[in-house]
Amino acid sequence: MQEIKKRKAFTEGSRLIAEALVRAGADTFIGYPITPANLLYLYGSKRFPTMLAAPDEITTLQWMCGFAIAGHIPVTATSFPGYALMVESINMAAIMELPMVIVLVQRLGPSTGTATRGAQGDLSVVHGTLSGGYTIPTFSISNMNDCWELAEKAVHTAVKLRTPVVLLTSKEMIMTLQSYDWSNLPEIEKVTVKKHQGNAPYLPYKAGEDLVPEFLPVSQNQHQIRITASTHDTKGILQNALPEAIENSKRLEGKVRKHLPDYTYFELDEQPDADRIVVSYGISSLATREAVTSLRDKGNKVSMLIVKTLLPISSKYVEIISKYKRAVIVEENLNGQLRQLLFGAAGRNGLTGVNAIARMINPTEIEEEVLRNE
């Protein structure tokens, strides 16, 4: 058998992301400097083949979106005063469905908070960032593996939903140096935008049965073009409220969740007997697979679900949870943010959560709570 060689670097998340990204086929890096997406910023600037420097982070979404329009994948990486910048131009660019990846790296919150301090505090910003309760699709970083896989997946969730993915992860998942051997990283599929081809009339928001209109850039010259921020029906037109431009927003919203079970991706370990599970995604993720692991040895049966399509929320989870007496949701935020998304602000009996914010969330805390009698 032959001996596979281990290739180690001394790295942290940003490059793998930033690789990822690229050979997955995105283009264009467009951004604005913000701690502590700055890495990403860097290597940005170094592996994209084409890359801009925004003068804020407005004007960023705005760029990747003429950028979309023309074919290309666009990517920004930044931080919640960001991220709240470019809310609008967000909403923009679901509407006309435009392909793109914004990596959110998390920070300590509200407002300008602590730039240097971690957080799992951007969930519920993700989850409304879209007037009228529609769905941007959300992938979490929980380990560096997910830095490489998660990035391609986002890649190719954008371009086959015509949307704008969310890649979600935090300060230490991408800027903490670690030991990391990526020789066993598998190869990264690169994914173009698929064009209308043909003759017949073009209508820029028509879908068939996938719910996923047809692309054209604007950088051709057969066929009328009409990109739309407003409501509009399947050509494009302004139509205010009328029954077809309703559908087409609606149908926004079905593509996202139509789709969901092919871009739908955690981690599911249970222990048969076991009635109790433990639940967590991004760097809790990682305490939370060390206490589990510590649990079991000290003999005690627990089961664990890392959650790393964060949003739409996947009936799924919820059906994986309700099979346990007890769950356990760990996150890095005050008020239990994906907690409150599975089972609403009632809850269900035996749920509890581990919550923490201005530091990192300790295994032994969720032991504890593991074992803790109601």
Contents of the next structure:
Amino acid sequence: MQEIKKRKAFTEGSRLIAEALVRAGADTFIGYPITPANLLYLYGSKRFPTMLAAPDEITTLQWMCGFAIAGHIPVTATSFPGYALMVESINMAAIMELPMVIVLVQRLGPSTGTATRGAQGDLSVVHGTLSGGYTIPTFSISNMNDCWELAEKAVHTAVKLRTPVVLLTSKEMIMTLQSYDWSNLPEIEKVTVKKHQGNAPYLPYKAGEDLVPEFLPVSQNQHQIRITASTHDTKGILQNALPEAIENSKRLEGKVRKHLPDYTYFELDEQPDADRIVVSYGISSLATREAVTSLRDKGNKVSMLIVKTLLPISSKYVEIISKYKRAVIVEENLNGQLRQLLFGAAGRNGLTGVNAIARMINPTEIEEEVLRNE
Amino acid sequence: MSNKQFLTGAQLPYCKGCGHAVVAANTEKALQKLGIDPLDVVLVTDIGCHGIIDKNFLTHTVHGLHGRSSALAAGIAVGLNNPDKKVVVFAGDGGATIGMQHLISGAHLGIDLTIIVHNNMLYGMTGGQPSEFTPCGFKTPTLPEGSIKEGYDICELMASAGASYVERVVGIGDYSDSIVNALKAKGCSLVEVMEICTSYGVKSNPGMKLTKVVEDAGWKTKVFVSGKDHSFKKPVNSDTKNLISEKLEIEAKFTNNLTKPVSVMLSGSAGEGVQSAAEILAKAGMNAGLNVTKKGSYPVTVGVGFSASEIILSPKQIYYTGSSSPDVLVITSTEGLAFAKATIANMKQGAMLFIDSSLEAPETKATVIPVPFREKVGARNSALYSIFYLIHKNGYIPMDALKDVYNASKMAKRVAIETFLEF
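Could the form predicted together with its partner chain be given as well, to go with the form predicted on its own?
Let's see the whole complex now, leading with the same chain.
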């Protein structure tokens, strides 16, 4: 058997993310500097066909919306303080149905917190970004491979569903250098924005069964395009809560949910007869993988679920976890944001969390919690 | 002049006598004079009475967030990157207040936009509150005693920011030629149209004439800038280099005898080579066939204070890139010692603490090994020396693997390797 030659590089995840985003079809990087997202800004400037430095984060998102209206696929990278400034404009992008990817590199909060310390505290922020209970598809990077694969999925989902997508990560993935075998990186499929064809009348927000309206950029002059940030009808005209306009707004959540099975990504490593499961996502998946390996080496039976599609929350996760008597959800924030999203304030018997702030959760404390009898 | 329609002909959504309707008529006339096709025009509006005009225009229309129209339009204009398209912004004085950064930045960058500010000196949609454009003495329903400050002169601001064409007009009658001039200008142009809100402005200031308000405020109705060619060039490079570069690959030329992972922490001062030393050690680990991680910790002011780095060398796949307590801690400076205090207190039996001889080691379970790093090679090279010392002492990887990486680094040109090989 011929041995596949390993090609180990010394790299950070940010390099993989930037390369994958471009290969997947993103063509414009709009940047405003913020620690710890700056390496993405740097790689964005080296790799994207167009890179623009915006004067602030509100402008960043507005420019991105403008680029998307003109038919481009824009990307930015930020951290919580920048994301907070973007929120109103992300709402606009969502209702205008503009494809874009926002890489959110988490750092210690609240407020400016500590810029150089990693964290996992923004799931609730992203979950609550859109007013009215609408969802931004959100992927969470759990290791170097995900930097590559989920960056691709983020672009594909943004374009396919005509929506902003958040790619959630942390300082560790963006800045830590590691030896990484990239000889087997899967091919990335390049997407382009699918455009409405023909001369039949075009309604910018009329959707078919897939609930995603066909797109036309303002660069063409065959059909009039109307786009608005306000509640609107299928023509794209501002309407005060007319049934057609309300249905159009509800469709925004409908399309994101309808296609969820196509973009639900997770890693499930189940052991037969195990009665406990460790669940994690993002940066804490690193320690979780180490802990599970170690627990099994010591003869313990334990299953592991790494959640990669965070939002919308898939009912699959609840189904999987519900099979286990003991479930431990590991995340680097104060109160267990995923735990609360999955099981609410009431929780459930046998469900606990391992949480920490201002430091990485280590494998030992996960092992201890998994073995603790609840 | 073409006879193409830009307005649907339906009644405009404005109060009787409102200047916004006059702006719409003048904009249509200006576009007709330009002879452009309606669908080669993108009208970008935002929140405010001026912004509810969308459905009356036969151009492409984009209706955005309060005050952000100039930024949204900038994205559209640069995204289109086509001089045959015209991107027109309608903004109010309220939008120009909250989004002034976007107007200034449009002028500064020279984005191909024509911004028409409908300045009726108050917020009309929300009940007549004053904006930053309300002139001194002008009354509004929420400010019956009259404004005590001057309003912004957006024309002066845009002119000094680099706009290509700037003009202020009183919004009465035919001023379509002013809009034509703005549309023809390359880069960012602005026409400020002075209006008075018939619902709130007139009622709060009975008998006051618009021209008199403008004159009393010292706002000149004139062309401020014309003929300037300051236009943004969109950067497009479709041939950027692949980031997955072979140059980053390290092929192992050596082997190792490591049976379990080792975590090393270097803690010293900025400017004393800590991050470079850590990177060289990590690469040397790869050169010896190990898996490695390397991360840095330093204050945001990277050139001052402590500088620390954690390296993991492992014969197995590394999942977890953190380390709660290092197997080896190397301290090369006072600042490094201060930063690592808590780490030292947590170190376990069997761990090793290499510490510069000039420093006093705090209490720890680790074995303390004083080494004259600074005395031997100077402060600037102390961290580099420490990794050679560490490999010499602990032999995690062959010394030749480290030498190989060092000699291939930029550092080797600065300091000969022999400096680091005297123990």
